[in-house]
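Below, in C-alpha cells: the form predicted on its own, a single chain.
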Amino acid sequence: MKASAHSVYVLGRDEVPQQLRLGAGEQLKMTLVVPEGVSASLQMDIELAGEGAQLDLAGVYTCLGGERLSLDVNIRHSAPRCTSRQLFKGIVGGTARAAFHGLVYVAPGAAQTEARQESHALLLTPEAFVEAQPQLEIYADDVVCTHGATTGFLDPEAVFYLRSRGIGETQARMMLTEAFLAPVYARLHED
C-alpha cells in the first residue's frame, strides 16, 4: 500500500478496503462516511508493518431510523515508531443500533508506538442504542497509547443557552449536532 493522499469512502456506495498493510514510512489518511439509512457490518484490519508508518483514520455515521451498524476496526502496530490515530463520531436516533469495536494491538518490539483511539456517539432518542468497546493490547515498552469512548444525549444546558439567545429548540439541537460531527466532516473538505 503506497498512499499519502486522503481517501474518502461512503459505505453503501464505495467498496471499502477491509485489509490494508502499510510499509516503512508510508502514510494513509482515510475517512469513512456512513450516511443515514445504511445498515451494514464492516470489519477493517490495518497493519502498520514498516518502521515509521502512519495511519489517520476517521469515521462518521448517522443512524436516525431503524438502521443496524457495526464497525470493527483492528489496528496492528508491528514495527517501531509507527503512529495511528482513530476518531469515530456518530448520531443515533429512532430505534437505530450502532456498535464500534476497536482494537489497537502493539506487538513486541514495536517500541515508540503512538496510538490514539476515540469513539463518541450522540443519542437523539431514548430508544436508540450505541455500544462502544475500544481496546488496547500492548506488548512493547516505550509507547504512548490512549483510548476512550463516550455516549450520551445533547446537554440540556447547551440547548437552553442557545434558546436563551433567541434560537428555536429545533435549530439549537441541529446546531449542536452539527458541531458534534464537525471534526470529522471538516476532513471531507481537506486536500
Given for the second form:
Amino acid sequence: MKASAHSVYVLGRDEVPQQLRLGAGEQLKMTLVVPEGVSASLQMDIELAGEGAQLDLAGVYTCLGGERLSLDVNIRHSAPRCTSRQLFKGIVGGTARAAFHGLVYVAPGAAQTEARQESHALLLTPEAFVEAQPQLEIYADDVVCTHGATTGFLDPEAVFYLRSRGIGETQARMMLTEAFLAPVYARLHED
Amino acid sequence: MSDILLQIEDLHAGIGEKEILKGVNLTIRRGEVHAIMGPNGAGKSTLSAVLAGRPDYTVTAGSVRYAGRDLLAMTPEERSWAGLFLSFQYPTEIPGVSITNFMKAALNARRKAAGAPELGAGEFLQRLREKMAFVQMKSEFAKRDVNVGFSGGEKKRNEVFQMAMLEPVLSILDETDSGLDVDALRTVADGVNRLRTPETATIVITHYQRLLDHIVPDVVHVLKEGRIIKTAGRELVAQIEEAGYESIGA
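In place of the form predicted on its own, the structure of the form predicted in complex with the partner chain is requested.
Time for the whole complex; same chain goes first.
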C-alpha cells in the first residue's frame, strides 16, 4: 500500500484495526467515526517503522446520552523522517463520559520526526465529562512535535451573535456544534 | 400609528450586582438619527447590549417599548425578526461558519418566523452579491468563516453588510468607528446613510466626533455615569469635541 487511500472506520459497525505498522515510504490516511450511542474502549497502536512513512489520522466522536467512551491512541515513531498528524474532535452531552489518551513516542534515532496531535472536545451539558490527555515522549533530536488539547462549552458570545441576527437559539447551537466537528467530517467527503 | 419607534423609560440595568444604567430615558422616532456619546465606562455599550438582549445583562427596573411591543420580553432572535439590529463593537469570530451560510440561516429563520417560505438559492445569492458590493466587500469573503482573520475594518464592513442584508428598522451602531481607517470609515458611514429611510431609525454610539461627521445626527445625547445628562441638537458634538465631557454638567 504505497498510495494513500482513505480508510474510514465506524466504531460499532466496522472492525477497527488495533495494530498497524507503516513501512518505508508508506502513507496511511484514516478516519475513525464514533457515532452516537456507542460505548466502547478502543486502543490503537500505530508504528511508523520505515523511513519516510506518513500517517494522517483523524477521529470524531459523538456521545449525547450516557455513553462511556475511551480512546487510546499510541503512535510510535521508530524510523527517521516520518510524519504523523492526528486530529480528534468530539462532542459530549447528556451524562456521557469520554476519554482520549494520545501518546506520541519518538524512539531514539527517529530523527526529523514531525508529529502533530490535536484533540478538542465540546461539552454540551454540565453533566457531561471529558478527559483529554495528550502525552509526548521524545528520545530523538531534531524533531518537531506539537500537541494541543482543549475542552470547553460553546462560546456564549458566538451563540449570542447568531441569535442577534435572528437565528433561533437551538439552531444557533446546532450550527456552532456542526462547525466544530466540520474539520473531521469534511474528510469524509474528500474522496 | 405613532411615529415613536423606541421608548426607554427609567431603565436600570447591569451585570450581576453591579448597576451600570441608572435610569435612562430616551425616545426615538422613525426617520431620526440619535447619537449617544459619553466617556468610557458611562454605560454606552451596556445600553446597546440590553437593547439587543445580551443574556448576561440584567434589567432591574424600567421599560423599553419598541414598535409598540415590550422589547425586554423578547428573545434576541425575536428582536432581530422585529427589525432591531446591533452592529457589534467587537464582532465575534465564528470558525467553521461561512458568511454565506450565516446569512442564509439568518434570512431563512426570519422568513420562517414570519410564515414565509425559504428564499430560493438564486434569489439569495443575488442579494448576497448585491449587498457585498454595496459595502465594497470583496466577493471571496462570502466563503470565508465569519470574522475569522478579518482586520478591524473588515469586521466593521461585515457588520454593515449584515445590516444591509437584514434591512433593519432600528440600527444600533456600537462604536462602529473604532478600528477603522479613514477610507473604511467613509464606506461604512456611506452604507449606513444609504440604508436610512423615513421608516427607520439609527442610534450611533460613539466616543468621538469623527463618525458623526459622516453620519449626521438629529439628536445628540450625553450618557455619563449611567444616565443621560444632556440632550441637544448636533451642535453639542462640536462642544464636546472642543471642551470635553467635563464641560457637560448634569
